[in-house]
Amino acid sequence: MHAIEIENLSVSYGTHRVLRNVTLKIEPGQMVGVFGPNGAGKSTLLKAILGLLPGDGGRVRLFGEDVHAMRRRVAYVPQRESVDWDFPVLVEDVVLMGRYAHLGWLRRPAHADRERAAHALQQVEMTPLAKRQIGQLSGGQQQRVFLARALAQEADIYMLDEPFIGVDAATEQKIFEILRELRNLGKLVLVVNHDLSTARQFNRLILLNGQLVAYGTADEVFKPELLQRAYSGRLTLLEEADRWIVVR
């Protein structure tokens, strides 16, 4: 069974339409990455995977159900830009957050989940700073804080938008790690990403500029053809040894 099914989903904010009858099927076990311009749809095919934003037509499916049934089933990192930094909560609190999705009405989390929590800090190496206020972090300790949560939520599919923007590179190579760790435990793993230097950390690519321009492995996708038609001829590639290099 596909983790992801996307059939014809089409996305407008007012008359402007941002996704265009984008199909598209994925399967467990998968280290995706999302790339394409500013403006593509990158982050809006993110939240209309999870339901998040209504589609002008088509059908978004996971494991076969519909997306609101599954939601529980989904971690979502947003981009850190949509977070309030200001708001007054722990460390801590903010990784419990992550089991919610398996708490029904008015139950409290227990021991188990606290233990859930504490371990997900302890793979993103931010046990230390626990009782820190979140908005005293850097961003990239912030942006271990929120995958931290995700893996709190032992979900099936990691969604995360933008996670290496203002981290430094020993986070970003933390983050790498434990997606990999994710996609081999057969996770389904997708991430929007804008450096293309990084295309060959994931082992399947979309490549987006309002609608779908290709979809398969690096070999496949990380091509001069596709990659000027999603940019729309604002790249300079230059090829060295057996890799293209890209130059805005």
Given for the second form:
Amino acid sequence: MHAIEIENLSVSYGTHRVLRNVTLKIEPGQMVGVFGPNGAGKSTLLKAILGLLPGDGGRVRLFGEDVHAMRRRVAYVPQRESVDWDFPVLVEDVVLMGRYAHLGWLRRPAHADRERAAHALQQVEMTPLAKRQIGQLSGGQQQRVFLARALAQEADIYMLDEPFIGVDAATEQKIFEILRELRNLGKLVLVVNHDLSTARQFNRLILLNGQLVAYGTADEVFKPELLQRAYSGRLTLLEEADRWIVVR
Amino acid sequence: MGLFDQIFIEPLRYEFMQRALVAALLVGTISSVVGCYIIVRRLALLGDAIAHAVLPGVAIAWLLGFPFFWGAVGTGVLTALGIGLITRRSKVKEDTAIGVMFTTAFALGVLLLSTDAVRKKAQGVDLFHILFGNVLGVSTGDLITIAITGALVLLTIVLLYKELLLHSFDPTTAAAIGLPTGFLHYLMMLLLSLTIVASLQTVGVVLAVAMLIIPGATAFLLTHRLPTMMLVAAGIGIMASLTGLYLSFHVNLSSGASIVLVAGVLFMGAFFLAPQHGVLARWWQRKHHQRQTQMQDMLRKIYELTERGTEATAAIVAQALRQPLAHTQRGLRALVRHGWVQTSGGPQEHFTITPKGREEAIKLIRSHRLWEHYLAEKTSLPLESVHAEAHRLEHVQPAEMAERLERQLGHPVRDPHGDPIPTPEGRISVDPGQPLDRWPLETLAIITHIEDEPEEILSGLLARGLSLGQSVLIVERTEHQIRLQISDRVEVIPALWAKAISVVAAP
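Would you generate the structure of this protein in the form predicted together with its partner chain, following the form predicted alone above?
After this comes the whole thing, all chains and molecules, with the earlier chain placed first.
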């Protein structure tokens, strides 16, 4: 069964159409990078999959079901800048929020929930900072905390929106390492990214530019004519032995 | 009767004062707790708007003869809905929508309240009391309304803590896991309206937002967690309400204004005096760090002078550090007070380092050289810049950092300039070598050290390929320059530069 099945999806903000007729099927057990220029609708695609934006048409199914029935099985990591880091909340409180998806109204997190959150914090190597207010962390550490929150949710689909912005190299490596582990456990990992140099880390790429330009392995997607279409000539590709050089 | 009784107990003999006290306590608590959400969600302006928008509701309720409470909540919630509608359905932004809605509603309220029909029904309650509160006029019925409203509001906040927390902190994720964010937002608006209406009697329409925001803002400066922030805010709200109330009783001031002013003073207190983030605390931390840095620099210089056998007088230290003499003298006194340095006293006063000071100096040197090693090896910082950067870091980093660095670097014995790195016990175990300008001609030598200051000489030497571990041979030496054989080429350097290089005989 497909983890994500998108059929003919279109999304508009007001009169501005951001995504046009996207049709896409994604299998579980993969790490998918979503690439495209600014305004290509990368974040919009994630939000539409999450059912946060009313689509103009088309539909999204997760494991064959409607999104609303699947919420607890989808973990989402928003862009770091989307939250106020001065918010009076500790690192461990944020990670515990990952458990909320499994808790009904009025239910308090149980001991088992706290243990899962603590374990997630350990996975991202942030246990010593559990009692810090989140604003006292560096960008990389904040991103790790967000990832830990998603891990605490124990979902089947993980969606990350630009997790590598303002993040140190060690954290970037650590995040990739954890995401690969998730993929090896059969989870689907979807990462919005604008830095093409990380493309090799993913085993499938989605190339967007308002519509779906290409979906496939790096070799299938990184063709000059496809990149040309996605970035409309704003970047050229030089192939060299076993790697590409992207020139803006 | 004691002064305490006179100030605090005596007023309570009046029944109106008892009721006022209970009302002030209730409102101080509820407003402050709800206010915490308003602050973290940055809705202060919306709170102000709703407070003003309850005015027409009060007038309409009087006119139609039902409890003003429901009229006020009604127009408050309607205004919040209207603002939401305008923001979503037009390109007008929220702050503008707020400005439009609340001034219009407020004007409508003033207009209605000035009509004869309303005034007749209001039975002596005047506009001034609604605008600025009249806590001394609270009736038992009012009190019961405030108590029930408050209990409802606080209960909702406690029960929905988890949902409201996630929704306030990260609304996108809240929506992603299926929380009804629209419902939560309007629930918040309802709680806000209820709280404001409950606080009308004590502080009035105009100042209601103050009791929502000021205690919470004060607590925000002092705490790191929402529940703690709410508790501290409630405490501050209660304190302000009580103090303001007694003030207004004894000095015969407007009760609402007194309460708000006390809250404002408490906020200013936290702003200046907060233990970690207060203005004073930061200023003091900066000062302290500066002073410490200067003292450490001075100690290190005295250590170096002593090692070289130079007598460290205030003038010499001042010159070596390129700083004013008076400043240096003050610093030296502080070092003596710390027990790091001893003074000889007398007219030719000079300073010697104590065993304790020596230990401290070596610790600093160790930290500095380890940082240099780290920066040169693990970062892309050019060698000319590592000294300045390490100089900054040696003062900032705690002592155990040095041990960790050393472990991570594999216990280096020299820094990138070739200076020996002392052991934690302060021992220096490496042959320091001899200056190159005194090295015999035609004898193969290995560079063990290059001075890191002045920077121009260091970068000049580096540019000519002279680095640590490099073998060199002096071909010719004149008064002004030295010709060096470096591997298969010959370089000429000024004689002065050779003093910056130490060498040992090649094995």
